[in-house]
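A lone chain, given as structure tokens: the form predicted on its own.
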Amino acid sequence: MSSLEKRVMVDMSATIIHHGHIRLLKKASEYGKVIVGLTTDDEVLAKKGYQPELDFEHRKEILEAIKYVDEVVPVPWALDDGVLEKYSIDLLVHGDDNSNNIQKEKLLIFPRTKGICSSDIRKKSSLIANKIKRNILLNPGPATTTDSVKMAQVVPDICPREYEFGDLMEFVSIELTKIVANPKEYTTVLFGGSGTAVVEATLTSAVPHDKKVLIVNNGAYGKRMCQIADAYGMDYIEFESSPIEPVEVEKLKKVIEENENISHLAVIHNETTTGLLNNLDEFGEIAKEYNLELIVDAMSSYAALPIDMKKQNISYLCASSNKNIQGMAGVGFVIANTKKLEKLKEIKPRNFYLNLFAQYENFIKSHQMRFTPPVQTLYALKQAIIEAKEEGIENRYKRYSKSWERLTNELKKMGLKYLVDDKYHSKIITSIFIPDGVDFNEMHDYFYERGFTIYPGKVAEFNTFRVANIGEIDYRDMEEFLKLFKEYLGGKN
């Protein structure tokens, strides 16, 4: 069979056609015929999250105008075997981005073109269409987003009992999950509500009446886990540590071989109040040495640091929609290992909205949640997950860590200090003493009112403020905002 007389397959979804498609185009016509198959409308919107600008037939009508496509074909979003043999292809050409499980002699890859992709134009788009100002978060929480993310919460108002409604849920849940575990053993339980909600709803309904769990206190939250705790009258035993250095973990299993009937250990992961990083791997071993479940507040972790829980002996793991997934605040979550998450249903209830068994049991029944979900703000993470896959956890780690580094370099030279010392630290929130003769108020009213904000310290015995890197930021936003903090101070003097 000659080159010419082959069927090649381009699969697109060609929501925004650009230069790049008819590069692409352009190079595969070299190989034989070209057959576009195009992604359908439904499936668009099932797996990006949208309703594409042109409707199938439309999109249909502008790739049949090009000189290099010989016919185009409705397919699905991820292409097999079975779809090059309906339409009897000899080759699919893809970018370096391919993701379709077909055979690999079939399959020829072309670099993509650089500084060009649908979601960019439709990005700046958006960004010229609704004029939205953007202020650049530098507070722990919630994060500056794209405008696609804040996009995604402009849809037709649906009731969110409808199956449609369901499916995202299902999305959201198993994609948040693949971040930090297997779907086939862990799962996603999703509640409206903050990050506090979802530990309060843990460390309620994991810890059995008759037994103790084991706090680590070495910041804010680890108290506010004592605090749910009190609330609730648990059985608990607080372990206190210092809020800018590592636990000291012999002193840890001294507790727990000198106290009786304690089922789990709680901790947080990235230390909001300092940025204080607890390393998992130990406590993971401690878990599994005193054959305890693993409870781990992971808000300012998850989604930028590397968790493994399986590896880590993690049994529940709690996050929001808000930080390093970079979705809008009102979704927070529990990720459990599946069997363990099962046995909760013996436990009787302390409370009535964040009980997590009947939360996941209602969920695996339905796909709903038991009570009305924050709508818009689901499409919105589910939007933020596709951005989040796009970019890839490690690299948006890299990103927050190349800002961290423009800061804390930034802040040695001006002879300024911060709580933690670089080898303990998490690289994504930083604890800086204020200058004497600084007033924290008044130096965030000078940055918010040039679109900059930054957040109050909260470790009673230092007097500081701090500044977290995450979100839609890089080192370009650090570098203004080092700009002014030096203007800033220089005022002062």
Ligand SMILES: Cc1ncc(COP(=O)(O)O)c(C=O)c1O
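Here the structure is a predicted model, which means the values were calculated and not measured. Here, rigid core means the biggest group of C-alpha atoms that superpose within 1.5 Å across both forms. Numbering follows the first chain given and starts at 1. First, how it differs from the form predicted in complex with the ligand.
- Residue displacement note: R450 has its CA displaced by under 2 Å between these two forms (rigid core superposed).
- In the core-superposed comparison between these two forms, V438 has its Cα shifted by less than 2 Å.
- After superposition on the rigid core, the Cα of A78 moves by 2 Å or more between these two forms.
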Given for the second form:
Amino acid sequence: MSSLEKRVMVDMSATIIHHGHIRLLKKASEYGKVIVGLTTDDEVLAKKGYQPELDFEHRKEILEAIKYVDEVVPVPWALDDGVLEKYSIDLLVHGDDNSNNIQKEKLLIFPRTKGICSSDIRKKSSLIANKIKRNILLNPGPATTTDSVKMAQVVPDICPREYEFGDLMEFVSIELTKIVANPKEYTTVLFGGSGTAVVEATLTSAVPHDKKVLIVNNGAYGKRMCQIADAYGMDYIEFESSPIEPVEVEKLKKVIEENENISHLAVIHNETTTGLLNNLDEFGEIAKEYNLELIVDAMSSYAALPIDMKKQNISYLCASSNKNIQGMAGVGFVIANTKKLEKLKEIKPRNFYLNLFAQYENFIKSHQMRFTPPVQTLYALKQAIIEAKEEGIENRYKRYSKSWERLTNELKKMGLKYLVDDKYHSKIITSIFIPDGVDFNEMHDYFYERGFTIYPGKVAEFNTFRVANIGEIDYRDMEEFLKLFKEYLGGKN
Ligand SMILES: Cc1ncc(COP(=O)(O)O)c(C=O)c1O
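To test you: the structure above is the form predicted on its own. What is the structure of the form predicted in complex with the ligand?
Now the full complex is given, and it begins with the chain already shown.
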């Protein structure tokens, strides 16, 4: 008998058909005629504990339409030699979870396709069917995410030291780099932690002990860089600048010229305190002119505003998983020039967990973080990256900008003022003056009850609140917010 004439049984319940089934059937067809032993409805109910979504006849009809399948016959949950004899079966093909009690010579085991099984699909669809409430987050991250990003976290348990998980982190690292640089020259180093962790990692790991960092402080996040440097007793110069006006470049240059030993210049791209956009082209030019390494906190600009690390002479760029990339909170990352990362080896570590070189070196060797990563956040981040690529960063920023324009046009019509002139605005977050007679907390609660989250202001001298327009929201959500805002203010009069 030639091998093609063999009758090969593949047993399955096929309640939800997926690519793992197709791959198994295809492989089986290489051994002869494929006879699917399809578990009957009663047996699925008795052994798996649920009524199949599709009954036997419909599952059979689907299987018969698959080109690798020659016949479909009813079988019980557990197969034995009697069943094989009844259908004249020469070989039984099964995944590596086989529990059928049949003679070894008739058994052909294939590994199961990784990462897929009907019960996981069932779990995910039931979560989707339960429809998660959509909250409109107008705080500047964590941002509103898609359901598919939320669902991406529901995965089989996995030890993050497995190669499969290393591959996921490699994908994440390379794709995050591609948004702002060429992965042949730049590398993304991932940390479990929030954005502040990676700003801290960068400042403490990149600046040599005998050098100084010049920190531009024109908002709360510039100030935070100074606080980090203080906490480590680092030598730094604070360049204070207006929170609402562009940095006076000539003044900054003067500071560089008047001080010795400055090796690094650190700046926030989009000051999330106000929405003031620091001009990276200008900072890149300064870094070049004075031979400084430029550190950029791009927490609330990355994956929306255009950034080109090479062109803009940026050595280190910090961002996180939960803002414009639209993933879950828990991963911070530093994108850096690879040659510069290699050189960090020469700097004696100021800390342990947050050491950038150690994290980089370990990742290059093993595609692993040094310590336990936020596993599910990384699955969500992968999905978020896929969706960011589908939308395109430029289009994402257009979508964000459209919401911002709706917001600010309406604010102008309502006679309300906001910080930072449109010319210098990031169009990502707006700091709005709180109208007279309005209490922020009360207004917050009014919106919160209606599914919108607004954020307090952060500049001490101005009484403001903040509205961000990032995440999986668009101008229609902003219009809804504005409608509620008018209703709220109307109720005050
Ligand atoms: C510019 C900037 N830097 C740093 C941070 C701190 O990030 P995290 O709160 O994730 O630590 C934020 C947070 O909003 C930010 O906007």
